[in-house]
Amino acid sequence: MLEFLMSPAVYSFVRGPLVWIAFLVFIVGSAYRIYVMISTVKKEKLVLPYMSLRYSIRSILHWVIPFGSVNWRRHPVITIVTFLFHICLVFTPIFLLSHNILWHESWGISWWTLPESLADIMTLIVIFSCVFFFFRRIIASEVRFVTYPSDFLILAIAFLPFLTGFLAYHQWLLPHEAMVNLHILFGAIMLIAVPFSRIIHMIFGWFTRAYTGSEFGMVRHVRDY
């Protein structure tokens, strides 16, 4: 198995066709999910009439700012871990130096990159945040009650690309070639999983928050934050 993971053929596949497939599924699948959502919303007579740009923006701003809502302030540990997790999860892969080099080699584009020491810290934040969320789902009764096996699978999908990337960078545990191939493989799985799992909340969450803010502001005349 180790020899298979280290083979140049595996690297050529995960670095080439698999990456293209992952991005294609991610983009087309996400676009389709958005299309279905918009089509469904148009059929519902109680959604669009309640939408308000003013209350949507007000709600979104309060919820994307750390401690901007009452609920965030009531749970400071969850707030800090959640915000750090999402910030590092999104920005580390985008601005990582090694990823930037691959973008330049493949498409001739590049942008600002994170210092490698900072990228290391951000990667560890994602790893330990996943561990935190894992044990929280087991220990906290209010979370355990609404936890399904798929929630642990989603955590693993987010966890493994960062763990393998960290191990590959430091050349720990497995030979470098094998760990790099695993890292690319798990990264592709994460992209492919987005349209078919609750990770799609990275897109739908904005619409949900906009509607909630509009309903609370226009209809109930109260704050949702």
The other form holds:
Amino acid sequence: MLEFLMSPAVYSFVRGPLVWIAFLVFIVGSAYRIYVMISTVKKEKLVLPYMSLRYSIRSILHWVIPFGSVNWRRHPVITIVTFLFHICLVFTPIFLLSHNILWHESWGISWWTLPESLADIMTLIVIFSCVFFFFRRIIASEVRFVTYPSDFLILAIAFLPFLTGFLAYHQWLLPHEAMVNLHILFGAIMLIAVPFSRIIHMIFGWFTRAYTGSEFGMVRHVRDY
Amino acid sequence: MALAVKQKEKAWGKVLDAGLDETIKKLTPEKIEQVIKKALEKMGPGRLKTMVETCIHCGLCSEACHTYLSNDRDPTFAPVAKVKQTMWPILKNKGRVSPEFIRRAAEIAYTECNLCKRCSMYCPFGIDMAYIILSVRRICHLLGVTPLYLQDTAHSHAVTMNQMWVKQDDWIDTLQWQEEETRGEIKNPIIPINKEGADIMYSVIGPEPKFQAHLMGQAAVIMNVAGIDWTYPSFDGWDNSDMAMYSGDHEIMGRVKRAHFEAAMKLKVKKIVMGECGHAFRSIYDVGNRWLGLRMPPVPVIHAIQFYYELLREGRIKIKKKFDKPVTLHDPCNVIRGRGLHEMARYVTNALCEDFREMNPNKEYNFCCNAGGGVINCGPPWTKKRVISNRVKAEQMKATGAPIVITPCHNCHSGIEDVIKYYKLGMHTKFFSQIIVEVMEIPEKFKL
Ligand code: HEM
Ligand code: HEM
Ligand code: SF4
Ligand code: SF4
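Alongside the form predicted on its own that was just displayed, please also present the structure of the form predicted together with its partner chain.
Full assembly next; the chain just shown is listed first.
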């Protein structure tokens, strides 16, 4: 098994076609989801006339700023964890030196990168946030009641690329080649999962927020944050 | 096939409601599937599906809900839990659910959620739970599973165009009777009927002529003293209430709203002023108008809070001596979170009362009365559950130490009175109009 994982054949598959597939599914799939969502909502006729750019932005700003909404202020621990988690989750892979080297090799593009020690800490933040969310799901009764196995799966999908990336970087546990291959596999799974799972919240969340912000701001004349 | 979630024994026991218990006997999973599929197709499931798929099951909406807080944080009362027990399985099974599931879904949708939208302000994605739960009600309505009392009001709307089976002669009679009553308060009052081209058509909810006609008398005193050019229609459309909106009967809702707007148009009035009712405002400003394809009401409509605010600001009614008992103010969801009238309500309260004490939280963050959303209209079988599920409101009111709660909404008024009784708070609810009539100056020409 381990030998297979380390084999150059696997490496050339995950480093080649899999990466392409992953990015393609992620981008095309997400675009398709947005397209279907907007066109079905358009048919309802009751949504778009109530959208307001000003109140969409007002609402989104209050919710993307830590402690910018009443509910963020009510839950300081969750707020801190979730903001750190999401910031690290989104920005670490984009500004990671290793990733930049890879797409520089493949596509000839690269940009500013994070110092490696900082990236390492950000990776750890994601890992520990996942552990936090895992226990919160088990311990907090209101979360446990609405938890399905798929919620743990989503958590695992977020967790594994960071864990394996971290272990690969430090060359712990498994031989480096095996861990890198595993990492790429899990990274690809995460990208592929976006359009097919509730990770779609990373895209739809902006729209639902904008809609509620518009209704509350323009029609109801009140705050929604 | 999804099964109903097992319920723990609750303080109110198992509630029997023939509207739910008997009607599900006629259902089969096949019938249910057929109805739901068609309903979802007609509704256009865009918003619904987007919201359900975006929800990350984080539970951050829980503490927004008074039913969750009041039932000792019972997780089945969290907003997301209500969706979990209703819409998630419906969508997941593409409508193929058991009759027992529908019974439980109806109980949740009609008696555990007031559609108050407080949770939308607490969900990081702003997921509109009220819309989802209203969609569940739509499905229950199409399946014929609705609480008996609520259904009775919807039937009344269908037959008489008002909520309380008031016949036209009764209505006209009530107007004339109230005009007479008002003669005991001020000199030469009139209650104009069908006055074409008046500035204002004043509209009330069905229960006013039925049980609370004195409120119409008080409105007449205010209108006469303020010198308002106003009128009532003698014909259908005088009732602004709308329980069909809450039972899920959009077709009847549409007819009722149309009659209301058309009454104003027939009378060629400049605007409609509606009495102190919240759900009526929601039905003309948010839900009913949209069903009719109107972005906004076709005739300007203002709520009593705004009307009184304008009267007081413009000095059309003057205050003789402010109300001297301490008061607190309940912010009705449908006109505060629904229309942002909270500052005006405070202006009016301060203009009328000496000692105003805020509840906490307040304004658009206020807790619902747990009567709204048609919950109180589900009738006596559900009263105990309704008051137990709003302990937070009782605590919130008690903390103000005020003996009077101003409730500028009919549902809130009755619902909060029930809460006060159950928790023995020794308080009383009042409408703004009742306080206005008590404290306003009667000009010479109206003095008896
Ligand atoms: C699918 C394509 C991907 C490829 C080809 C890829 C490749 C790599 C490689 C080669 C490394 C360096 C390992 C080392 O230093 O030895 C790495 C590290 C890392 N990757 Fe990826 N990765 C991919 C996707 C992802 C995704 C989707 C995420 C997270 C959302 C992610 C997060 C990370 C992190 C956090 C590290 C560094 C850990 C650390 O420095 O502590 N990767 N990746
Ligand atoms: C930039 C886009 C994103 C935004 C705005 C966003 C926003 C949110 C918000 C507001 C929450 C709820 C608060 C909480 O429970 O912490 C949440 C939860 C979560 N997000 Fe994201 N997210 C984004 C991207 C992602 C991505 C790419 C993943 C990857 C898997 C992800 C995974 C999760 C998980 C697992 C939770 C639930 C935590 C729990 O178990 O309670 N998010 N997200
Ligand atoms: S009662 Fe209000 S806060 Fe509770 S679930 Fe319904 S809309 Fe949300
Ligand atoms: S806060 Fe929003 S995303 Fe979280 S469980 Fe409630 S509805 Fe779902």
